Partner chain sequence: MPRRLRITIDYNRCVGSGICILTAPNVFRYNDQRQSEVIDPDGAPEGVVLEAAQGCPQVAITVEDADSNERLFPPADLL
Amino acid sequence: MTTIQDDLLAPEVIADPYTYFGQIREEDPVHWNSRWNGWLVTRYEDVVGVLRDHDHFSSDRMASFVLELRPEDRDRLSLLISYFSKWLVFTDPPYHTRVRMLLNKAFTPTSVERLRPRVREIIQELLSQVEHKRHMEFIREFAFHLPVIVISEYMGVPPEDREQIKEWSDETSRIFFIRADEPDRRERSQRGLQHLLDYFEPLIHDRRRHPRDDLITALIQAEERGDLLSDEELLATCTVLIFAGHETTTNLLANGLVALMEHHDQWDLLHENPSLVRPAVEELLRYDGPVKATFRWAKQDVELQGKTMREGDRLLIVLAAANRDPRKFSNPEDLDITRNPNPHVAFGHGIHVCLGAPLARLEGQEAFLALSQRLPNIRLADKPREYHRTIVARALKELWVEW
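Please supply the coordinates for the chain just given, on its own, in the form predicted together with the partner chain.
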């Protein structure tokens, strides 16, 4: 057994997380990382087990965040704390149950299906803008725009405000990227959030008086057994939707395209059989999904694979390792767009399973369908590819392609 190095941001781990987390999955599947100060959970069975067990494992990220703050910082960051505590993804039942059920109807596969024609249209428009150039930076010129346009239109955000909102959303997200060179990231995050709140508040008030056929109106009207979302919950939800829907889908498109280019037989197969696009997108999510890992906190002492976790311990749930676990998937290192069934965990699992998954799937299907039909000769340009240095996201900085 080789020793496991514990720097999760080491260049080789960022470049190839699958080899690194794969080694841990095979040699020490529930691994204590003393540098990150938490447990790594890597086998499919354990990942699914923990994500299904919200009685023993909490998603309340703000609880531990607040504990680490000095009292004066708690006061200064009270807005941030108060809103992030209402972000679905950081909450536990019963709050989570209530809000998730109120949001769910707007995001079911049936509900988002009616967006498909418009998604198709947006994709064709985006491709028309670049087709004649015969090359592009795929993220900036294509993959970035699609999810932003789709979620903004669905929510009812005017097109001219999109860029600004994206900027505020990026500012807000700074809190989640631990970068030593950014001492004021918490303040910047809070400022970004304040801008988003100031933007959405009048929009919500407007829709209360003048209902429209958009998501904000639907969320205002969402009702379960007489229960409604409060103004604060509505605001928190608007910010989380803008935030969660942006980068992840962009990365599905970019990572997916790289995977298909590096397995050109699979690209050709898709080009010749467009009806394979649904299983193809599932396989791209499994093979190199946008979210490498997520977090949980032990709510009490609990045992996993013979290791004892203590109450309050932090867990990194490594979706990327589970998705290539040979105990669950045959030939897990192969990209096989016909794989079926494909019970991957790219969207998480259990009560927090991605709310936007049906929408992300739809966007992915339409994008790869259009790309494989309209630009069948697309190829990766001969440029180095670099990934952002984060534990959670599998995100390319740039992706140059030509055709």
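Next block, the form predicted alone, ref. the form predicted together with the partner chain:
What comes next is one chain alone, with no partners or other molecules.
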């Protein structure tokens, strides 16, 4: 076995995670990374197994996070710990089961599908603003705006507040999308969260008195056998939805466009066959999805692929490696927008599968449909591409295109 270097933020790993994690998947599929101080799980079967096994593996990121902190830091970051402990993605059953059931009452596939005409309208407006220019920085001028506008309108955030909300959300995200050059990321994350809480508290209070046709009102009214979300749970849910509702979709759009431009036969196929847009989005999610990995920790000693994980050990579940596992996907390094079936794990798996997946899919479908029909000769500009140095996200800093 060749030596595997353990710097997850090395330039070559950030630029091409698939080669790096692919080597680990084939040579040491459950790999101890001494630098990160945890296990990397890379094969599809193991990734799905861990994500489904709630008896042995916990999603409670804050419980693990607290153990990493000194007592004085726990006090200093108490707000962050308190609210992130209520974020659905960081919770285990039975709390997760109860809150997810209530959120499912509000965040329904039907309510998401009703947004499709408006999403289509927003996309056409955004393209009309840039079409005459013959070029754009795709993230700043399109991929950023679409999901921010959609989630803001869906939730009931006034248009004039969107930019500020996005700014605070980006600050909040710093603790998750670990960037090597930000030693104060925890403090900045807590400040961003405080701003979001201060913003949503009066908004929730207003919707209690004056209900509207928006997601915040639906969350307030969501009921299951007499159970309702508490004020703290509502606040935590609003902050996670506004954060999760734009960050990953922006990455899906940018990564997806790069993949299609680098496989122009697939772009041409989509242009000629718009009905392929749904399987195309699934394949873009598999091929170069917005999230490289997610987190778990062992609740008790457990064995996986002959390796013993001790209670408290943390795991990086590498979705990017699972989505290119040749044991599950034929020709996994090829982009094939007709691929069927396509059981990728870009949105996770099991009870923690992404709540916003239907909305991300809808936005991706409408965006790539519009781009392929309205700007069929779009191409990547001859400029270097650089990704943010994060362990979790697959996120381009900018993406210049021309037509």
